[in-house]
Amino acid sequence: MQKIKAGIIGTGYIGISHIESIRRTGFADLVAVADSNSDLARKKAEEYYIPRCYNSIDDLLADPEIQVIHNCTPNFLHAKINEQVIQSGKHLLSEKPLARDSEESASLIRSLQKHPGTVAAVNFNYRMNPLVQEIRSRISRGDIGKVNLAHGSYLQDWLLYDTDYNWRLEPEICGVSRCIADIGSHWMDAVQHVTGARITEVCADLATVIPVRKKPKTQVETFSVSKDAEFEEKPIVTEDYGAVLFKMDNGAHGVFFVSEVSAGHGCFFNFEIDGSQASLQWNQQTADQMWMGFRDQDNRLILRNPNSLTPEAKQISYLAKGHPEGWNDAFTNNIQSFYRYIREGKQPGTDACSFATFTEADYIIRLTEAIVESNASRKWVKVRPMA
């Protein structure tokens, strides 16, 4: 059996995550990887051993042997290099966002149904942790009862002095939201997989802490420490911070708050689902355990054991209890996740994924607009029907 060849654009901190996790997968192999910093891209085909190197898109959607395009460009290339993968006819998987606005999303989504072949997946990763997979399961079996209620967090701190500059930070190139389409988006996501349930309205808070930045004259990599004497002061559009109340079409209410300037949270996220007989709680950052809470019986710390998981968390757990599995294991599972279901020949709108579709994410950067004009209206705000 042959391997599935993969090409990937953009060599930046994300796109070393996919590098190691196509590895991982056994049957799928990495042959080229391209980006506009043609020095960059050299250097980490050298580094990894990628026996190809291209300096843009056209030319490694021109390479024939290639199955898989990975995009792991900033948000602004995103929709254009979508929409060029997905008519080349080779099968995608796209960093979060899908593009920047739901107008982009929606051509992307109408450029799918075109190429009803073409499988196409977006990288919510954490929906694959073995435990949030358990989530899920119990859940839809019921053992929670009625889901009342949703409520969590997702803090980090890489933005917290006026010295620390991204391209995030920039609207034209991440959008018109930073810290909820960046982080809150996972936040989302995750909630509404393992509930089954959408979110369909919201009313939100959101808030630029630091109004002004020191932008360095030299490129900065994403969670890396400035050390540039030399900078240009940069106002600042985008939320640092912001809370959100919604209402789930299954009936459930909830709220959650991200932040990107807490100070001490690397990447804390976390979430409970309340339901009628009980609550089941987790925590990326003890991504091997979560929390079981009762009324009239002892609570439960539940600890990830492959012999006693559902079926459907079971399938992504491989090392036996007490040898942890984490961020990584969970990046992969989703990248897994997708080749496995190319391998086998499925069909998209027919056969059932565990990863993001393309639809999914689309409804993400919906919701996400919700929230804007919902802070700027001081407004409950209904997600719009795509158009």
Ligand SMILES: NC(=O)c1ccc[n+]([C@@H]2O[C@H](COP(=O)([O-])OP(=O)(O)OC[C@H]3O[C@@H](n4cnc5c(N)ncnc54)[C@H](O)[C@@H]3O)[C@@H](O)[C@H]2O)c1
The other form holds:
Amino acid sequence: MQKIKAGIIGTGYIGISHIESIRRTGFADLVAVADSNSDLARKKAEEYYIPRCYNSIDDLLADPEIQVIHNCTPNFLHAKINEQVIQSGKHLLSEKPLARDSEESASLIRSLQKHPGTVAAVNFNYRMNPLVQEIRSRISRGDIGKVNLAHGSYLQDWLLYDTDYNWRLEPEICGVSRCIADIGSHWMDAVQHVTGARITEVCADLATVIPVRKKPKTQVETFSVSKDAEFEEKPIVTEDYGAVLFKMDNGAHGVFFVSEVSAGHGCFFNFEIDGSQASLQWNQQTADQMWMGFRDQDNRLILRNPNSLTPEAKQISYLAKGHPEGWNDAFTNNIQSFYRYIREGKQPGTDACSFATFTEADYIIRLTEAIVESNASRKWVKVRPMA
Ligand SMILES: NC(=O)c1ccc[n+]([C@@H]2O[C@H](COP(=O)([O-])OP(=O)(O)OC[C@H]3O[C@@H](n4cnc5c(N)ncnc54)[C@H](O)[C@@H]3O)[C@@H](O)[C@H]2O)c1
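Next up, the form predicted in complex with the ligand, please; the one we just looked at was the form predicted alone.
Every chain and every other molecule in the complex is listed next, the one we just looked at coming first.
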């Protein structure tokens, strides 16, 4: 059987994780990378023994061997490049957020409807941690009773100082929301995925803690610190922090907050779902364990053990108990689920999938817009229908 042939556009921070994950599937072959920074693309192609290297999406799309494209470029290019890939007939795995706004994402959904055979996914990778799937299975089989509350946070510190700078700080590149769109989107996806419910109404408070930042004269890589002494002062209009009260369509209520300025935190992603019988809690930093809370019996700390997981979690849990699986493994699980779907000839819209679809990712964008609107109006805002 032939391996599925893949190409990646964008060889920056997250592009490297895609390289490793494609290879770990075992049945997909990475044949080319492309980046507008040709030195970087060449360097990565050499370092990872990738046969071909291009400078643009046009070159990547023109490669007849490539069946799947991974879009790992900054947000402002997601809509444009995703659209080109859909038109080319190749399958598509886009980084999140799907686009900068709901107009762009709706246009992608319409294009996809005209290409029903195209498998298209958005990389909301946290949902594919085995214990996140375990929580989803336990909730759906009724282990915690009726879902009443959902709460948690996602905290980072990589933008703590006014000298920290990245393209995400510029709304033309990132979109009107930064912290909510960048990391809150992961939180909302995971919580909607495990509860099987949608957040429908929000009341938000967003804050820009650092109103002016020092932008280095040279480009700074994601999560790295600039050593450039030359900078210009840039006013910042997107949020460093956001807190969101919400209501879900299953009657549950919730709250989450996100921050990129909380010292000491790199990826403090956690959520708890409180039901009428029990609670379930998970934290990405201790990804191999989850907590189940009860009122009338002892609480349980559950350590991942493939032998006792539900079938949905077991199928994405590879290592024996006591051998920690973490961020990279969940990331690979997500990419693998996308490739399996293609390999098994499954039909989008008909066959169920575990990865996030464009429709789900479009909803997250509309949720993000409702959060921004609520912050501006200081009122509860309902998520709008598709643009
Ligand atoms: N799923 C996750 O957990 C996760 C984590 C980090 C980033 N991301 C997403 O991945 C995307 C990229 O983020 P990053 O942190 O890797 O950014 P980055 O800046 O490190 O990398 C982006 C790369 O795209 C390249 N690029 C820019 N314009 C281009 C063009 N016109 N054609 C080709 N290449 C171009 C840049 O040269 C750079 O190498 C973002 O949308 C981000 O939200 C997702």
